[in-house]
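Okay, so here's just one chain, in structure tokens, the form predicted on its own.
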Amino acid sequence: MRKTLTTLALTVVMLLGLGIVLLATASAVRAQGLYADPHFFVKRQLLWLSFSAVVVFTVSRFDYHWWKETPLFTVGFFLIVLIALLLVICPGIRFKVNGSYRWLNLGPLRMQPSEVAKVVCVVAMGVWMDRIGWRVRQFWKGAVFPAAGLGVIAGLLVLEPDFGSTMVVCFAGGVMMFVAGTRIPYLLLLGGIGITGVGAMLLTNANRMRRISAWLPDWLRQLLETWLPSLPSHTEEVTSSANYQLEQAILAFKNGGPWGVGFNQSIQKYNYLPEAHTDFIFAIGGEEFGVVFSIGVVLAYAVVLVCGILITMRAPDRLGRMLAFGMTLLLVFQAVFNIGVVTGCLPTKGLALPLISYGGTNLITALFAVGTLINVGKHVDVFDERMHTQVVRNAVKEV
């Protein structure tokens, strides 16, 4: 397990270092225009990275069984996030960016409660499923209660609105319920209710429906237009506007080719590609470092996935397995979705690339997930040592 933890740690450090390098080049133009300092975003990210280092060190050191043995600690953590999500709705405290209220002003810093909500949901779901044990097969304790907790968080996220985080929370929670043993009919019932509700809200949101409509193939879009009169009509102007980010991202990859145009030589970062230092930073990396970079990043996340699975399989107890699986799912799912959006495989939706994109709260929560994986992995070694000692003692007694 030590080799697995070492591999995981080195991969995470590599992704963090790559993120700083990409941020230095991708954010320079925007930082210069907004703050007259090309290194403004890099400096802030390094500050957040120092906070994150404290978080990952702390989370990896304390005993993860505290989450279960101290219910007030877990419940308090959950309630704090709920309050933060409620404060996002309050005028004067919330902060609006791109039409959504997702940030809280905390003096010179801004916090995004939806990012914290993701790890809180994984922790709460893992603790609950471990505590109820075999009762996970029951309708109320194994399905309704955990789904209700997810529903509260998801409902507050939709009000911001933040459909990306809502999707991550619901997907991670639903898969964890499936892995824990919740009956499939219950999951299908509750999942259908949730999908219907979110789908109804999407249909009333013209901006997001426009993005989805522009991403769909022509034949499918025309078919949906006959069924859904509320779907934005397919015009060249609407499609071009909705697909602008994707078109610029694809152009960045084309410019980069196999080997890239070179460090700090990106053209798309000159205000052609919006959110070049956050959601679409992967495209800037592909432009400057080519296909080699893109494949390398995908392989790095694959390594994180394999390490997470190994830690999950060897976790000494049910709680450790649930936490390790949930945190792995959280990291890898967001990475896959971000890369899918940037490459045009999925409709455009703002979701950061973990450990690489600019964003303090996202960085802290990503390293919180990594710290949890390391924590569970350390207990694997402790458990193995105890089992080995017990086997030796039993052998001595027999002799």
Second form
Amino acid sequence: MRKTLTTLALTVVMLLGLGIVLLATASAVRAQGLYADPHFFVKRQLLWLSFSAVVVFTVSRFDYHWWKETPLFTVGFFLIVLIALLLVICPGIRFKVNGSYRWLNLGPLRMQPSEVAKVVCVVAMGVWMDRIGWRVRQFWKGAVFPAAGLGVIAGLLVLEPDFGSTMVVCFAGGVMMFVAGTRIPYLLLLGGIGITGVGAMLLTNANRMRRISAWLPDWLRQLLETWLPSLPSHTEEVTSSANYQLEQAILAFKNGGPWGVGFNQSIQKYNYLPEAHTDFIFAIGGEEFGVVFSIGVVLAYAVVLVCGILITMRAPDRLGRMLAFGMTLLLVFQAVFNIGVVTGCLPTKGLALPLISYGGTNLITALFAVGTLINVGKHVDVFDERMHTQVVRNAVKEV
Amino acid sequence: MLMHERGIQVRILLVAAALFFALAGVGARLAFLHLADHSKLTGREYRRTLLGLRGRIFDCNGDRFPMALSLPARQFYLDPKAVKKEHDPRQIAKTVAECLDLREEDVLAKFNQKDSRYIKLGVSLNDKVFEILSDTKHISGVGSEDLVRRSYPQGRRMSHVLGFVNDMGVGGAGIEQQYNRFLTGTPGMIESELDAGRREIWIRRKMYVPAIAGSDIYLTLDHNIQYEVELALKEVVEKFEASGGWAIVQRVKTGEILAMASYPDFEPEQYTQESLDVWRNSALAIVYEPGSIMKSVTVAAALNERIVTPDTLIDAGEGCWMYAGKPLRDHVMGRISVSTALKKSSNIACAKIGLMLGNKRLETYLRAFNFGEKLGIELPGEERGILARSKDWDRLKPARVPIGQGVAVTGLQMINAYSTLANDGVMMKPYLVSRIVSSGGETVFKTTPEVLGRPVRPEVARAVREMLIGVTEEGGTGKRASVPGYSIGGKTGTAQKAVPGGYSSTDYYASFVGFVPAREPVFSVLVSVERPRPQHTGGFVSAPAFAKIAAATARYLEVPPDLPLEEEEQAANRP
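Please give the other form, namely the form predicted in complex with its partner chain, since only the form predicted on its own has been shown so far.
Starting with the chain above, the whole complex follows.
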């Protein structure tokens, strides 16, 4: 287990380092334009990184059993995030950035509660599934209650709106339920309800519809048009504007070729790619460092996946297993989705690349996930759950 | 554990496998994009030609007052198809009309010419206008490009000397044409890359070749003298309803031209509004029979050949003298001295002096004074004049050429001949470019006065000058040319205009040419007026204009007066 943890830690450190290097080149143009300081975002990110180091250190030392032993932690964490999500969309406090309310102003810092919501869902789901134990097979406790909890968070995220995070929360929560043992028919039922809801949202919003249909292949779009006359018309202009980011990202990869154009030599970052330092940072990396970089990063996430699954499989107890699995899922699913979007395999959704994209909250939550994984990994050799819990209880009493 | 441990493990591995395949999938996609679709991005290159500004033209006062200069400007054009839907064409038209000083309706009409994507709107030198019209929030469809605008701050001043520059930036007349090679700048170039806002990414600049401005040209002309000359010329042409006129002021010691004007003149910035005739620099491009002003040359030749002295008496007859079957009329009668012949402009006496010289010698002297040849001034369009070889002369010519008929000259040749007499017989080459200075400040070329020849001896020149003073004195034909305080030597000339088959009885060239002050000449002046009406004599039409120019120039050049003020004026000035 020690090797697994070392590998995981090294891979994460490598990704973080790569992230800073990429940010330095990808954000320079934007930062120069906005703040007349090409290193503005890099400095910010380094600040957040030092903060995240504290988080990862704390979380990896903080015994994950506390989540179970003191339900107040979990409930409190859940409630704080819930309140934060309410504040974000509360009229008067809320403020719009790029058409949605995602930010919470905390004095000099700005937070995105939707990022924190992802980890809180995983933690809460893990604790819940551990608590109900065998009753996971029941309809209410195993399916409806956890789904309702997810639904509240997801509903608030939709109101922002932040569909990327909604999707991540629903996906991670759903898969955790599946792994915990919720019966397949119930899951299918919930899934059906969820898909209906998503479909309704899509159909009622022309802009979202346009983005989706722009991404669809032509034959499928034509088929849909015959069925759904309400689909927005596809003049060339509309498609090209919806597709613009994607086209530019793909051009970046093509331009990169096998070896890349070289550090700081990207042309796409000169405002051709609108979100060059956040959601589309991977495209800039691909352009500057070529296929070696792109495949390397994908491999790094594969290593994270393997390490995460190893920790999950060997976790000492059910809670540890659920937490480790949920955190692995968060990291890898977001990475897959982000790269899928950037390479044009998936419709454009604003999701950051964990550990690499610019964004403080994103960084903290990603490292929170890594910290939890390490924490669980450290307990692998302690087989007896009860015994371990006893140790913790004694420690509390002594304090 | 109530659920089978194995079941959970299977589910975990299933999800893990799915994620693994997804990672493999995006990995494959990436490899495909990077390797199979690898293609260098194009269309992001930036290339710009930097305009090398055309050199400036200055007068002799140096670079404080440019006579011609090039200014970077923007040519604005309209692309009706690029007007965005959210913008109101009327609003855009209003702004454009205000900025470019156009009529709003005209601009609006251009918005409807949908078949063209490049409709010129106007040119502006103002950066502010560029700023306003480049504001993409409110304006669309209006584009602009770099342009160099040739500007002539003094408008019509020196228009014939300066010339003009055509739309392609090539000089089309005058100095602009003659020195086009020096004036034209060398364009520079920038090669770089473009950002998404179509602006240059300056840190990606690959090549920068700075543009080099053209050389500056310094003329010998003085805009102050030019002003007086143009004013006097315009006055005389308008007063006598003449069809045109030209005037030159030349410094006798060096041959440099101080002023050169033709009328009608034109606005160099709007040269297309005038016809070809107006562009012509009449002072050196019109060939005309000079008439009596040629007599001084004839007399100078005879004096140089020692055939006559100023006091030699010549019989002018009874007002009409038959020679070669044609009568030569004269208003002077009896036996008169050579000086009187010049003072009163006797046709018969001067013709006889010419005959005494003989055809061959007369032609030799005329050629020595550079008649029939270009003087090689630095302007395009200079004419040679018409001077037939003496052996080809008919029977009449020997008696007509001495009085300025049957020989045609340019104004420049005429004034240069008088400057030669004024310069003790040393003929200088006329020039009007004093130096050419490159944009780097290096003097590329500097004109030094050049002696073309010495057609007459100094004492002959002095003698002729003495005689010519008589012309402007009481009893002379050019009394109106006198200037208070200065001795003036000069000669009137009234020549019938040659028309096909003979001479016009109504159209004349009225000329006066002379130098100031007569005894120590500093400059010479020529004024010729074409077709003045109703008066047509040089003494009446051109002499007053000469006086005006001479008076102003003498004072401007601070030439000390050599005569006491006339008594009446002294009386008038007395308190």
